[in-house]
Every structure is written in C-alpha cells, then in structure tokens.
Amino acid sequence: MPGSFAVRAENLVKVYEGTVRALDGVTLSVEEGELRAIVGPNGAGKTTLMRILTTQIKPTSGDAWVLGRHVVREAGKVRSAIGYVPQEFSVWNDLTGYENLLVYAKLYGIPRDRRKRVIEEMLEFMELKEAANRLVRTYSGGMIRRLELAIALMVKPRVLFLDEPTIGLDPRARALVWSRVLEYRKEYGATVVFNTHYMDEAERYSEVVTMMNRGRIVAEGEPGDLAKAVGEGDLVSLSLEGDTAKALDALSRVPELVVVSAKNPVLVRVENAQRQLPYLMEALMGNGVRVKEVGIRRPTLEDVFVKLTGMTVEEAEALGFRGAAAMRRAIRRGG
C-alpha cells in the first residue's frame, strides 16, 4: 500500500528488449516535503525509476504511486500533480521563451486570463524576464534548464522530479538553478526527487540519497550516514609509480589504516592524517615505493560507492554501458 508518502514503490522491475534489466526490484519510499537524491553511475536505472514514476512508461512488474495515486491506473491524476524537467532539453529553440511558456500554458489548461500573469511571474522567479522574447536558440545551457524549470513550476506542483537537472552546466549556472528550486521547494513545501551523478550535488542539496547500481539499490540514507560506511576518520590518496603489490604490502604493516581501494591511486582510511602520514610514506619508501602524489580528504560519497561496489562510478558507467545504449533505444520507442 502507498501509505502517506509522496512517492512510494514496491519491487519495481523493468526489463527492456526481453533481456536488459533496466530495474531489479526497487523498493523507495519518499516523505512529503523531503528533497530525495537518487545517485549512480549512466545505466543504474535512475531514468528507468523516473521515467516509471512519473507516467512515462509501465513497469513490467511491481507498482508505484505519487500521492497515494498508482502511477499506471491513475496517470493521469499523477500527471496534474506533478512537475517534470527531462535529462534531455524539452523546449522549443525556434520559439521565444515567452512562447515556450504559453504553449505549455495552454497544454496544462491553465485559464486565459490567468496565462499572462503566471508566464510573467515565472520569467521573474527564473531571473528570464530580460530573455523572454529572445529565441531559445540564443540561451545558454543554463538559461534552457531554467526555462525548463519555469515550465514545470507553472502547476505549482506538489511533487517535483528533475531527472540530471545540471548536467553539463558551469558551477555557476548549476547553483542558480539549484537556488531556484530550494526557493521553490521553501515556499510550497513541495517534494523534490533529483537524479544525478554528481555525488557532490546530491552531498550538498539532499536530505536523503538511494544510491543506485546496475538496476538495484545498494545503499540509502542522510549524506553524512552514508558517508560513515567508509568509516571514521580521514582518507588518503596515494598515486603510485609502477605496481601496487609492494605498496599494499608495505601498508598492511601500517597501525590503524584499512585499504579502501587497492587500485591506483591506492586509497586507505586512516584515524589521523595528519598524525600519521608521515609513518604512512615511511612504509612506503622503505619497501621501495615511488610516491608520484598524495592527497588528503574526507570520505564522500563516491568513496561509499566504491566501498559497496568495488568500482568508481566511471568503472560502472564503463561495464553498464552496452544495457544503457539498450535502455535508451527502447525508452525512444516508448518501450
């Protein structure tokens, strides 16, 4: 049953082209009013999830509901309730910003005598309104995800799913779009589900975070919980010249540090950095090992990546990627 979350899903799967399992079992709850990230490498499943949720396409097995309302016998209820800003850009080029808008406008059913007024407002709170009759073809990247953006907020949704919102954006330009929807979020109380891969982003702007792999949930919770998984303490970078079998053998005579990762560079988890690097280069250099450079950090949640998977997220990227190509053709057929 969906209880009283925003969004709920029970043992989703999805298979594509009969082979590609795109979900394997994905159980999610979300809270009203939570801003929820969902993270992990191209081809996890994340647009899969997304795309199920809101409407998009029907799972092969399992159900899923946003606010209280099955995503499959409900759609359409589900639709009137939500917000939606795709990976891909969704606009218009040869229109205005102003176009873009009241087309949608017009698409949501939003009365005649209240377009004007809604369009105007949403050009205001997207800092567009200057842009508003120039051709989208002349926006950077980050004035299309905000026009994007205003488009989605028309409804005023009490659910907003943003699939990759900032991918490819400057810094800047992803923090003015990230202003713009905590601002949204703020004054509605909306619930927010974002996907990214930028482990920083979801660090930075969620309050909780599904980690996602090959089609399964590996890992949930607060940021900084997550971030515990890899233990207490500080992590250290070593990027080696030659063989890491020396290196690892010299550092498994070293007190308090545990290997996190064994590939190059080597990263180890110690109490104290500080305190004890210097023990740490001294191993190091008396089993003759070149140390090229080192680096000092907290972990982070690409470090609780690779500790539960055994891989960066470029490595999974790289393995998933034949069943992410597969995924994308079938999602264009409506798959």
Given for the second form:
Amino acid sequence: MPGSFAVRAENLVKVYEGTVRALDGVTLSVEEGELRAIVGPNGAGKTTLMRILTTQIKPTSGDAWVLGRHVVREAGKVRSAIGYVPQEFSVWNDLTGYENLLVYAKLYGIPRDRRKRVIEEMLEFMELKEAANRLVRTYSGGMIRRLELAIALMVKPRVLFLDEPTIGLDPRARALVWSRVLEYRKEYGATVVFNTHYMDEAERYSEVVTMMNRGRIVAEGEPGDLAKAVGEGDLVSLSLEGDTAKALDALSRVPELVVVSAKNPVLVRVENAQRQLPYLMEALMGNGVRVKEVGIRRPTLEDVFVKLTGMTVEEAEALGFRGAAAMRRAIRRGG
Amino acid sequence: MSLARALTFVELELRRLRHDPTEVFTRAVQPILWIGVFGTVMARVRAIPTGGVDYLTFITPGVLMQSSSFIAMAYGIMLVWERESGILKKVLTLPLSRLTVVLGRSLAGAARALTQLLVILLVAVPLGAKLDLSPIALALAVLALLAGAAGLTALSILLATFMKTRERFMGILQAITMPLFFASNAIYPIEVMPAPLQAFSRVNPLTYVIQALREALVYSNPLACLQSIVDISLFSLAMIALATLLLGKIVE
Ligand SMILES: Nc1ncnc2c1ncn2[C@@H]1O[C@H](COP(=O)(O)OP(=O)(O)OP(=O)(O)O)[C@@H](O)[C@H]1O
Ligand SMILES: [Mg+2]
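Please supply the corresponding structure for the form predicted in complex with the partner chain (the preceding block corresponds to the form predicted alone).
The next block holds the full complex; its first chain is the one shown before.
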C-alpha cells in the first residue's frame, strides 16, 4: 500500500551508463511526519535514491511513490508536494539572496500577492534578513544552505528531501541549519528525509536510520536499537604499542568480553566497562602488553556499520569511485 | 506549460546581466573589428558584389547575427555549469514542465543575444551603415533575432546534454560556430560561393536570420521579412522540441 506512506520504494535499481550499479534493489518505507536519515559512505547510493524520489531521474527498474504518487508516472504531482535541497549548491551566486528567492518563487508559481510576504517570512525564519541584498557570492557555506532551505520551504512542502544538508559546514552553522529544519518540521508536521555521511548527525537528529552500502540497505531502525545490534554494553578501545597478538591472547582469557575489531586500536565489548576495566588491564599488563591509550564509549552507528560490512566507513569510501575530495570540489564549484 | 514561468528565466538572465554586464562589451569587440576594419577596407576594394548596397551596410546584419549567434550558442556552457552545481537538479524538481524549462532558457539565451542589436547599431550607424531605423523595421529585426537566437540557444542546450564537460563543450562550440558563420550569407552573398558550400548555406539557420535582418533593416521589405521569420520559427520550434525531449539526459 504505497498510499499510506510519505515515501515508499520497492526494489529500486539504478544502473548508470549500463555499468555502474548505484542502487541494487532498495525497498524502503517512510511514515508521514517521520524524520529519516539515510547514512552510508561516499558512493553508497544515497544521492541516487534521493534523485529518483525527487523525480529527476528514472529508476532502471522498481517503483517509488511519494505521498502515494508514483515518481515516474505522476512526477508532476510529486513535484508539487516536495521540497528539495541538493547536495551541491543550487543558487545563482551572481544574484542576491533576495533575487534568488524571487526567481524561485516565480518558478514555483507563487502568486504575486503572496510572493513578497512569503519571501520576507522566509528571510526572517532563516536569519538572512541582513544579507538579503548581498550577492550570494559573498555568503558563507552556512548562509547558502539556509538560503536554499528558505527556497525549499517557501511552498510549505509536506515532504522535505535534504541531500547532505550540512556537508562542509562548521559545527555552529550545522546546528543552525538543524534548528531551522526541526522547527519547520514541528510547525508543519512535515516528513523530512535527509542523507548524510556524518553518522553522529544521523544518530542525533533522526527517528529512524537507513544505512546503505554499495547500493543496498544494510540496516534500518531507530538509532538506539541499531547501536544495540552491535551488542549491549560498552566499547573499550585499546591503543597498543607494538604487536596485537600478545594482547589478543591475553584478552581471550578475560570473561564476558567480545573482540569487535582486532586491528590496532583493538576494540572490545564488555558488559560494564567501569567494573571490568581493572581486570582487563591486569590481564594485558600481566602478559607484558603496553597500552598507550584507553577509550570507553557507547556503541555508535559507525560501529554498526563496521559490524555489518566488515569495513570502516573510510575503507568503504576508498572503494567508491568518487572520493571526498571530488565532492568538496563539486561543492566549491557550486559556491 | 506556463509562459509567465518561462519568462522568469528571461528575468533571471536580465538580473544577472545587470549585476555583471561585461559579456555585452567583450562580445562587442569582434563585431566592431568586423564592421570597423574588415567592413571599411572591403568596401573600398569593392571586390564583393552586394547588389547595389554598399558593403558596410551589407555586412552589418551578418555581423549582428554572428555576434548574437555566438552568445546564443555559448548559452549551453551555463547549463554544463548548472549541471555540475545543484541548480539543474533543483530546477528539474520544481513544478515546471520540461518544455517550460527549455522554452524559458531558450528565450533567456535569446535575450542575452539581443543586447548585440544595440551594440551593433551604435557601432555601424556612425561608421556609415545606411539602415532603416523605423519602428517597424526595428521591431521586425528584434523578432527575427529573438526567433533565431532562441533556436540556436535550444541547439546549444541540446549540445550541452551530450557534452558533459566544459572542455568538450567549448571544443564542439568552436568547431561549429565559425563554420556556421563563414558558410552563411553574412559577409558575402551565397551566389559567390562554390556549389557545395551554397548547398550547405541554404540549410544553415544563420542564413535565414541574416536574410530576415537584411529584409528588415536594409531592404525595408516587411512582408518578405515576416516570411523569413516564419521559416526561422519552424527551425527554432523543432530545436526546442528536440531539446525538451532530451533534457532528461543532461542530469543522468
Ligand atoms: N550521473 C552519474 N553517472 C554515472 N555514475 C554515477 C552518477 N552519479 C553517481 N554515480 C555513481 O553511482 C554510485 C552511487 O553514487 P551516489 O552519488 O548515489 O552515492 P552517495 O551515497 O550519494 O555518495 P556521496 O556521499 O559521495 O554523495 C557511485 O559509484 C557513483 O560514482
Ligand atoms: Mg551523495
């Protein structure tokens, strides 16, 4: 029943130029009003999925609906219901912020008598009033993102798609972007679907996380539940001097301990780090292992990813075609 | 399709031109040389039969179209850039038909090209080109130029969908624009060309636009001009239709 979901995808496959399999059978449901993160390393297929859902490109096979409208057969109706901010910058940097809003307002078909009010309201909401009459060329990355959000929100979309909304921004700019998105969502009860490869952001801002790797969904669930998939308890990372073999040997004799990653820094899971750490250290030192640094943390989505794919996010990205450097270039071009 | 929304792309272009009008002037350098140097020298030589019209007057419409066509044909580079940035992705998710997008952008390219009419008149008339500057003649010239440049812009958009990098686009652009210019009636009548070139120039859209501009500005023949504008419009509509069908390819 595609009708009852904000977003529904069934077996989406996308093959670019007959060779690159960017999506390899993606099935996904997003409830109305949900805040959904799609995470995964560079090249996972996040952007491709979003571009199909926003009617820019057609899937090679499979179907998708937004608010019950088919993204290929009813593309026009989908377009009237969605807001979208692409990964790369989507404003004309040789126009002012106000002019960008004006041009987009006209392209959206917002009637003349409402245009000015909507633009003023959005400039206010996004804290861009002072900068409105400056050329976008002079804006910071955070301001450009807020301008793009202002443009996307002018028509009060019921479903908002954000592709890497905070990529390349400093923490303060990231926080401001998020506060605006969350406030809009609260006020209008909109569904928000966002791509990110910052796992911490997904954990912090989403209700449900979809984790992708190489065109497939590898995990889905509430961030807390996903983290539990790594196992209950705490993670202890041990940065070791020299060989890990002796350390692993010592650790194998510690009860109620699971080795998550055997590479230095060694990562182990214990039920309660506070209680078990002294025994753990005793076992290591008893075997002549020198520990340089100890870290204790709760499992994160990164750990989930490592567990499910056997790769760190960095390793998965190295396998992708487009590195982070290429993406930064793409972003700079837009700015 | 909504004409009002299509015209928003023209407004966009005019706003950009207002912030940075350099293109109007840099594009004016070549035509000034063609008219001011080539035109005045060749006029003295009297080597080219122009049917009773002095040479400077004869080539002014040709040079006007050359300059305009370069601007129109270069418009696609903007789309290549917008494809690399997120603008095109965003535009394709707006509630606009693809036809509105292509028509709007074609008219936007034409609006840019139209700036050359003013530039060329300001150069050619003081140098002695004898042009009909009546309101009807000027209106017809604007119409012919708009129709022709919109079609060439659509052709440029079409090229941009296949040439996905700036370098490749610039390459193909250079390979096309100069031959189109020389194989047209811009600086000599078709009749003096060798037969194969004549055949080509008869399917060259530039020839028809230049013909229309001469009928308006030089021969003061509005009816003939209107007929030429109809021919040009057919070409342009075909280009716009084709670019609309293939626009989806550009973002793949
Ligand atoms: N237009 C295209 N033509 C050919 N291949 C493409 C195209 N767009 C993406 N790809 C390839 O498809 C795969 C998935 O890319 P996609 O951009 O969807 O990933 P992503 O998860 O958004 O990555 P990133 O974090 O880098 O944005 C990659 O291997 C990429 O190189
Ligand atoms: Mg992406």
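All of these numbers come straight from a predicted model, not from anything done at the bench. Rigid core: the largest C-alpha set superposing within 1.5 Å between the two forms. Positions refer to the first chain, counted from 1.
- Annotation for residue 246: C-alpha shift of 2 angstroms or more between these two forms, rigid core superposed.
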